[in-house]
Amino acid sequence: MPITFDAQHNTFKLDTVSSSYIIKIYEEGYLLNLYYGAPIPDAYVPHREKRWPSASFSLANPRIGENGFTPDTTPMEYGCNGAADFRISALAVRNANGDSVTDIRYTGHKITAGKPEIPGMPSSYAADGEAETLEIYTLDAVTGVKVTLYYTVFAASGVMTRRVRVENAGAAACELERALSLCVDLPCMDYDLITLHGRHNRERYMERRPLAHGLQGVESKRGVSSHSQNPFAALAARGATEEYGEVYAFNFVYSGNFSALAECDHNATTRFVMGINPTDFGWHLEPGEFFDAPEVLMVYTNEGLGGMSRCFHRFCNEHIIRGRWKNEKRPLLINSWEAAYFDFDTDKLVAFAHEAKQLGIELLVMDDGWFGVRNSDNCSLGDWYVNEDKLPGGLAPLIERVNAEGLKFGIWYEPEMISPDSDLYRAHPDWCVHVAGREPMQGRRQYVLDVSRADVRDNIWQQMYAVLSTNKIDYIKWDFNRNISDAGSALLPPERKKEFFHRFILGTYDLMNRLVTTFPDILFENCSGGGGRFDPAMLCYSPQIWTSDNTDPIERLPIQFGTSLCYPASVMGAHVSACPRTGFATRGNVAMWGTFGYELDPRKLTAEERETAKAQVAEYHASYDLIRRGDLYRLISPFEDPHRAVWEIVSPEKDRAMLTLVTMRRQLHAHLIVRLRGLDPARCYKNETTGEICSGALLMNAGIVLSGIAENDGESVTVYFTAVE
């Protein structure tokens, strides 16, 4: 069984095929976190409940042992605030007597098979047999608030997750402060912190620092998990490379405001928590009233931040993604934004899909600019109707001619969004988001839409329920194009103001699930200016999300490579676009690390790129399950290499590998050998380009040379591994 209680020592443990997690009931109902990290067979772990040595003036319960019990350097499972443990807390509750302390003990458990899902959020999932799940019950005895802890195990998988639930069982109502999802105490500080910062076109760049003492970590406050920094932390060994070395790895289920932090004490301890950023969070709980925190999926792995990426692309293709384009074949698709931006129309549209099905591409998207009078990016957010000055008759005869040239149709979407100029605010202009007295910056000429409301959810969706109700759409892009400022819904009483940030993104959940549920066989890509909510509540309703508005293909290496850390490429939007920096085998080359797709003219396209882009085509058939189901191997890193980045992916079945090279810059009299990863070293492989046949242990140990190929700027090729009998 993957979770056990031993009654001798009072312990739960944990276990999957990498990791092993115990916690213990200590004296007076105080939970401990006794370990985490490689599987081991003790349910006990004796030093970790002992007293370590006292901060300034570390505070005790005398009624425990000879010196009394200390939280403030115990490795506590889930700290609070307040009562005595002053590192920083997952959990403070203000009562009806305005204090904040906060004081939780153990009262109960229960074990069961499989996994709950959380009420109006999304969260992971399993088939039966595939986890379970830990409910440890605790209580605040003086205020009566009552705090579940849930971990749920895929033993299969290598993934633990982490939430928590607060009910106010008490008689007065009370302030939830701060209710983060995970709080995790590790016996050392030694790790270097791995995040992904970045901004709009440059999104998920790799940093990795030593940790320090203090605090130390990185947040988002701007409505959204954003381009600034991704809801991913992970803490690596000290020397961790790819492929050894200890990770633990965090990655939080939730598309807003988060906080993920590392506090290292003067024990050289370090907690990491992470859950929703307590700035501008509170949630008011009358008495019989809960709150649900979101997500955190946990990764302990041994075999460094390969092992981890791996094991995340696993969880993520198999209890994350889901739907009828978790397993089906998703189409090839050609997007209308760069190849024409707002100058459209009918006739356009569908020369693009004649030109588009020579080239045997099967999904012609049509971007902004499709609806109310919208020529630009000044108006008409929230009228959702169709322009019938660019399209006339609406979209069916679109539609109709281009199913005609052999092509599905999509459509794109910025629900959340209202533009000052349109007929929905001038109806309804209390609708966008403000607070009283104030006048709401703009970004992008626009406004945002007070989602948080129920009527404002029921006006959008009935708009988009007209449009995909009637018309034969294959595709949706919703988009999401600014932070939120002026964070407030007119709605909200002031009690309840501070909870307006998680209202929005419930909000905005609920939306999706109307979508994915009333139409099930829509394939649905999210956006954000890119790669601005690339998370992965986002994945639990659409399988795919465009990783970046910037598609320069030397550009989106490292993009990709940090995107990697913890997405797999299933989900990874990109596509050949007509950027003049390289050749178009090398977009090709990088885009097929990803869903794959165009962003051009395809009527400019010269005969060589043609007949590329149809070689493109047929390779993108023919390693569609390989690049979509296969392990990751970074070989050479954009961060670490200036001149060139390798990246290899192997079938699961060990039976075909890819390796792609792309140079950024020349390195004059470079001698190249790569090393292959995750082959079968027992079988021989043979090289399709080449025709060479060397056993998996030859390619693995003494690698390939590749020096000479594609050594100039932008220059990429790609080789193929197939395992011969």
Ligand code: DGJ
The other form holds:
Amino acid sequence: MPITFDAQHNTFKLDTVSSSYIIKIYEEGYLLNLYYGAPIPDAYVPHREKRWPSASFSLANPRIGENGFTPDTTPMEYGCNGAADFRISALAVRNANGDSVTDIRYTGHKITAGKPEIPGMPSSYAADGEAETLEIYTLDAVTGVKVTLYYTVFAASGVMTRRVRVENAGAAACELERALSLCVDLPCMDYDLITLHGRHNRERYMERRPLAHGLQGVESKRGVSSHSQNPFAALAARGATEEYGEVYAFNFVYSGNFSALAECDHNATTRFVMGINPTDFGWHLEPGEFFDAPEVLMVYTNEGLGGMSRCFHRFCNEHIIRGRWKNEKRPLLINSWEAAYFDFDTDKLVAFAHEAKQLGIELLVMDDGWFGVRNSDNCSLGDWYVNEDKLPGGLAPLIERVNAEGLKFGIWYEPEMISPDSDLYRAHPDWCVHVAGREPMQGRRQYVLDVSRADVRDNIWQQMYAVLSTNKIDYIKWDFNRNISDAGSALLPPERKKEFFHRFILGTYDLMNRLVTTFPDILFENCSGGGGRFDPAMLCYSPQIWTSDNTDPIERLPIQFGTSLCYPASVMGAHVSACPRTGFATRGNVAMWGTFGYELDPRKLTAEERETAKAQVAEYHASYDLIRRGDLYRLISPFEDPHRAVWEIVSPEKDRAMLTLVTMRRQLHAHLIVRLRGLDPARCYKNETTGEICSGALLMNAGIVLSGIAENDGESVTVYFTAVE
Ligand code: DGJ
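Following the display of the form predicted on its own, present the structure of the form predicted in complex with the named molecule.
Now the complete complex, all chains and molecules, led by this one.
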């Protein structure tokens, strides 16, 4: 049983293959966070509930023991505001009196098989027998606020999830000021905080910094999970490396404003919290109403950052991605954006399809520019009807001709936006996100559409439905090209104004849910100016996300290395483009570590590039399963080596592996030996390039020599290994 209750010690124990987690119901109903780490057989950790050295003036609950109980110096399961735990709190509720003192105590619990969904919100899922859930019920006796702490244990995956529900069971309305999803108290502060920062064209660069006393972390206030900081954070033991050492990692299943904060206190302990960013957040709860906070994925491993990533990757493929395209082979696509931008018509798209077919490409995506009068990015968002000047007769004749060329057809949308220059805006100027009396900011000459409103969502959905239900659309790219300012909705009353950001995200999820349930066969790719909403919540709807608008293969290396920290190759949108920095082969080798596709004018390829593209398409098919299901090993990281990047993918059966080397900058006289990882030491493997056969043990310990191979700037090589009997 992954979740057990020990009546002797009053503890819950949550076990996965690689971790144990212990919660204690203490005197007076306080919930203590006794342990999180490597698996242990014990159900109790005595020293963790002892009174810790106090800070000066630490305060105590006099009802407990001789010296009282000091929440501030005790590992608390879910730290609350204002009741003598001075560390960052996970929960603050302002009651009818106007104070925000919040103090929850245990009232009961339930352990069930499986995993309940979160109403209206995306979350991970479990098949029968794959997970167990613990619900711990608590009550703030003064306000009547009930908090349910949810823990789901995916024992075989090494992953736990956490979230909370806050319910106003009192007699008066109250205001939720913060309701974070997770709080963990670790007994030391000898960790490095690892996060993924970035910007447009430069997403998810890894950053590592030692924890220091006080508060540190990352957040988004942009209305989206953002290019700037990903909703991911890890606490890695100081010496932890790619392959060894303890790592605690957290990934937030949410696409809006978030906080991921670590606080180290006077006793050199660490509290880590993650959840919806309390800045610009509030939730008004009338008696009987409740609020569900989103879910956090938690991984503990002592196999370093590589072990953490492999755990997240498997979990994402198994328990986040869903629907038809979870397991079914996805079509190889070509996208029109970098090939044509807004300058296309039916004939040009059909010509793309014709050429693409010769290369073996299976799907043509018509990107931005097909609707309203959109010939540049300054108009028409919200007018989701076909521009017949470009596409005479509408979509049907175009799709028929593309299909006749042998390709499927995909289309681009940016449903949550509205251009000031659009029919929709002229008809409904109050439908953009705004606050009374202020002119909203523009980004890319567009406003954000207030999808927190049901009437607005219905309008957009009806427009989309009219197109999707009458045309043979196989794929949708869903874009989102600005951050949210002037956050407000005309319909929200003053006491609910601070609910806007979360209601906006719920509105987005509602639209996406309508799309995937009404059109379950459509392959859906998420995008936000590249990877501005690259988070596990989006992956619950779209099995792939466009990783970055930056398609330069050298600049893509850190982006893909950083992204791979918690997201698998199966979800990383990656295309070969016309970027001249490297040859065609390197562009293919880098894009192969992702969904793989093309984003160029296929008519402009040279004869040599065409042959290379055909070989890449063949390689894509041959390595499809290996890349999507395989275990990733980052052998040489571009964050550490200015000269090269090397990664390896090993099939779960350990019978195939691929290793790719990309030289970013030539290193004179380099002698390069690379040791492979993850193979079966007892099996022999054939190097498919050289024909050499040697043991997995040799490849992992003595390594292979890559000196003199692909050693000039921008060159690359992929070597395949196959197990031989
Ligand atoms: C931003 C996306 O990242 C691009 O791929 C492209 O779809 C443009 N938007 C279109 O406006």
